[in-house]
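Heads up, the chain below is alone and in the form predicted alone; it's given as structure tokens.
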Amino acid sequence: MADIGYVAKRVGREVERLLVQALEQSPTSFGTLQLRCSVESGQHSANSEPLARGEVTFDVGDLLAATDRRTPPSSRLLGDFALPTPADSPFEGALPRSYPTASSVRTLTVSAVSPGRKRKAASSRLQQSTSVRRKTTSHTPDLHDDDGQIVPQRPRALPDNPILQPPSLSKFINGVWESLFSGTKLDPVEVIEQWQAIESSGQPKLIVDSHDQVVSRGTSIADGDFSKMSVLARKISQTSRTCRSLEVVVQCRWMQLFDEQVATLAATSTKEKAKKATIAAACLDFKWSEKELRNKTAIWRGYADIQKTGGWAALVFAGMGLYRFCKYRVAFTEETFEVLRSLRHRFEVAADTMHTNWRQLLTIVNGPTTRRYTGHMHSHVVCGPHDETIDLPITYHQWDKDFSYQHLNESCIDEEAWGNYDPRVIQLEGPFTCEACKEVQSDVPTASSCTCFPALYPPVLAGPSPVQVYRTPNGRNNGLLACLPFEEGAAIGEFVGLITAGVSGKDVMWGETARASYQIWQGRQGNHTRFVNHSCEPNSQFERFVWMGTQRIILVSKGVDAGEEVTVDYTDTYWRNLDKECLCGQPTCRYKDRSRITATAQG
């Protein structure tokens, strides 16, 4: 009978909040104070009678010394199983598995009133929405009941599944990539002319600056308070964000550097006296007790060992999670160190050609400041032997030794098919509805209603899409890797390329509208999305979809996996006529053998 004493426990908390709320709200108001309870099956209809029901009369005397020292719990669910829990319990919704499930369900009915009102349903429920996380350890906390005693607990058992959130390497490299995708710009020779330079009116750049800014967008509230402190808000946290990578720059040097003292002293002395030495030393130019040098440099460490196998980009670009994974070093182990120098190109690839002045930050400690990578992110395919990058035109020297890519943000209209005219119009003018949501679109993001694509579209507030060109080990050549999770129905890209009519012999989109029958050929211009490869079982989708009166193909995820490769079916028209087996590697892949198929077919 433990579990029941569990529960009878912790719904007695409950009932004893519900008579502090009850007293609290109307203490004088009556004598006597009667409490009903019942318990009901979570299907019982209307007519049906509780399984058990109880009532107890208590003087408000007797309970009015409570309410100084009584504080209301929290609830959490299971299922349908609602079950009260104290703010301060170790088990943090985390049920032993004898507890009822969702198949068994049981709805615990409490109420408080006083004899002669009216009982008020919505006030009887004790069921709130709030999700359960099991704890992933079997250790189980003594729990102490009012009066300070320890209640025994049953120990808590491991669930099937112990991962539930992401380990602490994962949100590191999500924190990573997430600030190199962002609009936020580490620029320390910004940051200080802004700060520095005072205008003719006599106000910092930075605040005229960022009305200038607003007037320059001509919008109605161009001279509001609200428009000038937004911009000014972006501006600060920028400079906020690049202090606080110029602070993690230093520490780590400071890092290396002492290992560096301490190694020169070790050689005519112990390292045990030599790191000593070293500690007195910086005690006195930081003017810190020994004990609060040694908790910094143990999170400074953290910061070394991430440079020293991720890169400074690494490093630079981590988010606010940083400081608690240096902390605790539960992911400090061979295997992330691994992990981090695989992912030291790519994090550099991204920061160089989308964050081109961030190795700025490093001149502060006599770092390199010069770029490795240049031109386009999506002209380097990362990934390749030895985790480093490819020019992308080398990867189609095989098929085309003169091989290039235009990278483009828009489709551009081939003019010998199409003229002027653009084939995937369908309405010319506004106001413009979308087809979708019957909200009103508008490239001026402040006048659009529209939020199918809120990543793509308006155009103005869209960013680089968190996707890599990465060479694929399986002989596919080229394919797109997603750096973050893509959700389902979320857009990786627009489809762009050249628009244009009658190729033939040639990988290209067909789209249709009333008024004509086009194509998109990504040859030799295009983007991102060029570089999808086929499977079995894809990840993503192309959908139709028309902005501002102008038909689009989107890609669209189907729930895509931060690491995971993007992939779309090129469908039976792709494979109808073509030699050529398919390396998606699926279970269920329906064009692995097509040799064998197109010989069968042709004799």
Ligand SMILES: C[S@@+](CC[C@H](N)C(=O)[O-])C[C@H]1O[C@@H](n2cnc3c(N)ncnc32)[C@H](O)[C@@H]1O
Second form
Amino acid sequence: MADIGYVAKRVGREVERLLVQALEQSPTSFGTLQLRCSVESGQHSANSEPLARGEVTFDVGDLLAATDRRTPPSSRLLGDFALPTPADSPFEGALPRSYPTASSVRTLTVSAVSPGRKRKAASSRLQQSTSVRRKTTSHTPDLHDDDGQIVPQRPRALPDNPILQPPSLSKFINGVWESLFSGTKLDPVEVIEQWQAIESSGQPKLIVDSHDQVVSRGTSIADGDFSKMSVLARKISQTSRTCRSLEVVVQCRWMQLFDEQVATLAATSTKEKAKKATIAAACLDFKWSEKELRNKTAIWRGYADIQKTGGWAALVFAGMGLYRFCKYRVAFTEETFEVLRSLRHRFEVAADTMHTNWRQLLTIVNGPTTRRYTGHMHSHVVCGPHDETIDLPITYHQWDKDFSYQHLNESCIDEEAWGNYDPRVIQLEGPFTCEACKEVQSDVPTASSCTCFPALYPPVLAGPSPVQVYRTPNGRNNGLLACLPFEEGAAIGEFVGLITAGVSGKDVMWGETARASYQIWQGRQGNHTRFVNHSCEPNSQFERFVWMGTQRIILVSKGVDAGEEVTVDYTDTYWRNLDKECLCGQPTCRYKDRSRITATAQG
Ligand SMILES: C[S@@+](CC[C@H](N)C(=O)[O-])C[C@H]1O[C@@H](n2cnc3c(N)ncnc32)[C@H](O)[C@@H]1O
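Starting from the form predicted alone, produce the coordinates for the form predicted together with the ligand.
Okay, now the whole complex, with that chain kicking things off.
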């Protein structure tokens, strides 16, 4: 019986080899395709069951994984140290290039059945296979060939729960942008101050300090404890987030130094010996087994790959998915690293301008701590892949050598045009009720229940909009790029600028209430909404909204994807009689070839 199991294994492995070869020549996704081989004895028992049977079951996930293992490490930008042997770490470095569906079950069943035992139904066999797979570690006798060779372990099944699926590149990148635009500041200086602040009683000053902050925002005594705890929880979250970033920075640097150490030793020995010696020395320092070290460093190798391509900001601001992204490595392809390379300077602009102290985290590894980008984030126009940024004024020098732009959080009134009067005001005194949802509006968040545009109002809760000003590649000068997706109906920003009147020959937004008509001019001051270009198939639109009795114009998404340019339709009123050609590039463009159209019409 043991012999027939052995034969089945051998036959199965040969069939596997042929299938893998075929898949390598013509990669295909088969979903849950399964291959079963059985070898049976020719002799049968009284109830006509074979006296011995050996079975092997594979599914396509395993086969693709095997194909992947044959991919040379260099083409995946991995050092071979990052690819643990299957016996050391069956999970890392051994995943299929195209990840099979969640329902796909990976199985490896090598069994010899006794005569007379009923064959299990397919479903129970899958269950059994799973448990066999879970048990298969290097200590399991089943995993050894009769000739003492270790049978290559199959990768563990990936979780069926969809939320535990390996993170994709877009999820990873969204995680970075979410951290960058979140209210959590990565500031090691603050963390150090917090941990140094220990009262003589031994109590962390953190808790005592939070009292002042609670009082300063006018909280009633009734919710004092809750608010105090909120401030404490915020500080702790911020601290732990910063510490997590410190951890990955150090682990990434360790990986880089490991490679340097191997290279140094390899100058006087072979690379294999150099690596072995470096691993042995590290095991001593860490007090870890080689297996533990390999498992950990397989992930750290991922951190180093991300740092090398996306820069330190990509690593420091990576969201919660970083560990799993590096553990599964499903998205570790040349294309991924190309995308990270192209986002490198964009991440840095956001990090340097919104988390001004973040580079101090790199002090711990003697990394570069000098800020590259200062001032307002939108003073830096991000360019195409691999390009650096351009200072905003320079992008207007061809029209105006003295161009400057003042970034505003809210509109200001042109006193020459309006004096102290704000023409947008509809209602002077409260209580204010939202015209759209009929709920109460207040600048005090706890008193406001209007949730029409929570990203903007109440303003005290508004954070920076996840957008960047970018250089368009087709002659429209600058445009606005979404870093994260904006759901349909979500606000991208309020159209903020100089509230004026009587401007002609310039791009202005017209506003109108029952009491007055006014213009909002953004030529020299405003916010990111100034950079929104026209498209004949726009993904956003401007909408009127009244907040606290004052009319606002809001840039609202009609559904914008991450990485997409935000566009609106400037409408016919804008394009009519204008000596410009639309460069939106849409097949349905209404304003291209205008000179030809005009000439034809005139002719
Ligand atoms: C409000 S600004 C938008 C930002 C502008 N691209 C910039 O760099 O400042 C409007 C100007 O952008 C340009 N523009 C916007 N959409 C365009 C389009 N579809 N085709 C050509 N030019 C466009 C026109 O020059 C227009 O006057």
